[in-house]
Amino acid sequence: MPSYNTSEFRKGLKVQMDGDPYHMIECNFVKPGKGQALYKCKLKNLLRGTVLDKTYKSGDTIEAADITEIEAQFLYRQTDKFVFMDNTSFEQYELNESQVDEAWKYLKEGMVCSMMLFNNNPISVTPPNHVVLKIEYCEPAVRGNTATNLTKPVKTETGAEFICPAFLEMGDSIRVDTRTGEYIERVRE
């Protein structure tokens, strides 16, 4: 297994330690009045979420993750599995709601996320950076209240709420940026 000498180091690094992949989400180089210098990085445990602060030494190695990211289409939810198919081997794979996490608020049949596999074992799913979604329910749009700022809950497709200007209506599509998870415009089909 290939490994990252600390001049390597950067944000973005997928590394393992004590089993674990890690992605590195910081690192800063520090060189003190005396001594050897340090990189000192935020590590965050891609299977359970947890971030970790690390120091490490000039010359020091970390194993490299076998990580891969794949295209995988969303085929269907079960329960609370959620079943995907990679688009060039037609492998089926089954994540759990703690691996979908808050992508589920997006997912649509038939949509192409990215999927991360570790040792070839999915542990995430992201969807597109935007997607649109069908209002099922909101409050009617009081007439009047076009040229305001108001907003108001919405509930989509997918079940998932988002707060949209007051003038949308049940059956209007909606764009919504999925690493914010905030409403940007209304789309006409």
The other form holds:
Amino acid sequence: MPSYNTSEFRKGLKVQMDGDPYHMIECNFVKPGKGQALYKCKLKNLLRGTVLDKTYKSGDTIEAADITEIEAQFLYRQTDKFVFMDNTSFEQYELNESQVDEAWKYLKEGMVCSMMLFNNNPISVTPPNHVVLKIEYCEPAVRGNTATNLTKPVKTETGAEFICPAFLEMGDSIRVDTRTGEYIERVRE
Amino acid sequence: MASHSSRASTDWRPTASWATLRRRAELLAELRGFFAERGFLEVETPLASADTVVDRHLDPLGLTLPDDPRRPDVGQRLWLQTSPEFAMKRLVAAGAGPIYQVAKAFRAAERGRWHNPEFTLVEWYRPGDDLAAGVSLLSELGERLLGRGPAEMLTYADAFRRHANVDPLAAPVAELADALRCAGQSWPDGLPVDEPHRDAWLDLVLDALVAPRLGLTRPAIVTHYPASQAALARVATDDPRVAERFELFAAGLELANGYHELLDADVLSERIARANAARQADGKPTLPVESRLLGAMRTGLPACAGCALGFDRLVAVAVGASSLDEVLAFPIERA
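Starting from the form predicted alone shown above, please give the structure in the form predicted in complex with its partner chain.
Entire complex below, previous chain first.
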């Protein structure tokens, strides 16, 4: 694998340390007094989600990580396994619950997600920013109330709970933002 | 053509707001007034010079001055100044009184939130000044431009004892590493915990633990840097462990660096040789060992104090900016 020199350091770099892939989420150049140039970086472990502070001096290098992103269609869930298919190669990939993380809330059959591969193994999946889900269960709607300041939890077809306006009813469809987990609007189908 | 269209739409615009650029101009006028009231002469010295300051960690941009434009790589080697220090001291040696300059300075490989490879430096020298006079002039200037009161004075050792709980002049290097470890701070892999690397450890502690806590309510001036970091300051006669170097901090940011100036040409030659040896060990090109400044110093540089102020950073503190880009019309990516 090639490596990155400090002069190439920037937010978004995918690097590898001790066999784990990391995402550079922050990199600050500092140079105290008439001293040596330093790069203070925050690196997020893409397998564990933990964040590491690392300091580099100019000229240091970090190995690049073999990370690719593909489009993968969600096929089905089998107990604690989530099965996806690469849309171009038709190869199937399995992710476990911890790899899927919060994305399970949005996964509907046939949904096209962005999947990250590390050394050709899937490590995470990101659903589209906006997803439409059907409400499977909620308390009855408060009649005549269309204000959004009254809220209640609703349960969707994916089994996830969202906080929504109280006027929604079972069978309604809602659009949610997968980055924040927040309700956006009711969708008429 | 593709590269043209991709950088077309907004790249031509300034990154600073008009309100900030106006404030910047006001501060510059204020600064010129400050020096005029005190009888300083505004001077200009070459940005491109055959001489350059020799410092282990300062990298000047070199350029070739060709005689024949058809052979652009053949000609005289010049350096874009990392500061106008050498040339201004030559003016002092030639009999100038108090002088100041608002100059552009260039430093290679320096880009970050508080760094731009091209920046504005205000530099001044006043013959007859000692450390105390140099510090007090800097404090007055800071008070005038920032309006946050006179600077708090503390020594480098005080600052480290107060904010990192470690004595920078006496503590074993392992204690400096411990101070960082206890504060959850990291350092470069493979940086040896030993005496030859003391300055690197001091810089790490300064950057992570000390500087962010300096000058928060009013500016702070830190004096008596370790003699190993004297640069062009004289070593204190009453304590050879420290140099008569001083720095201004405001809002946790280093704004100015001053010296009770070294007068001894032989000592400067030694320091240049040491800096060049260190540069070579770092895999960097060495810089000219002979300079016209050495010639001036051999003839006699009058006792003086001098100081360089990062003007962009001062504006940033004055307007409460969170990066240098907010006070620059065009940072390097848009230059």
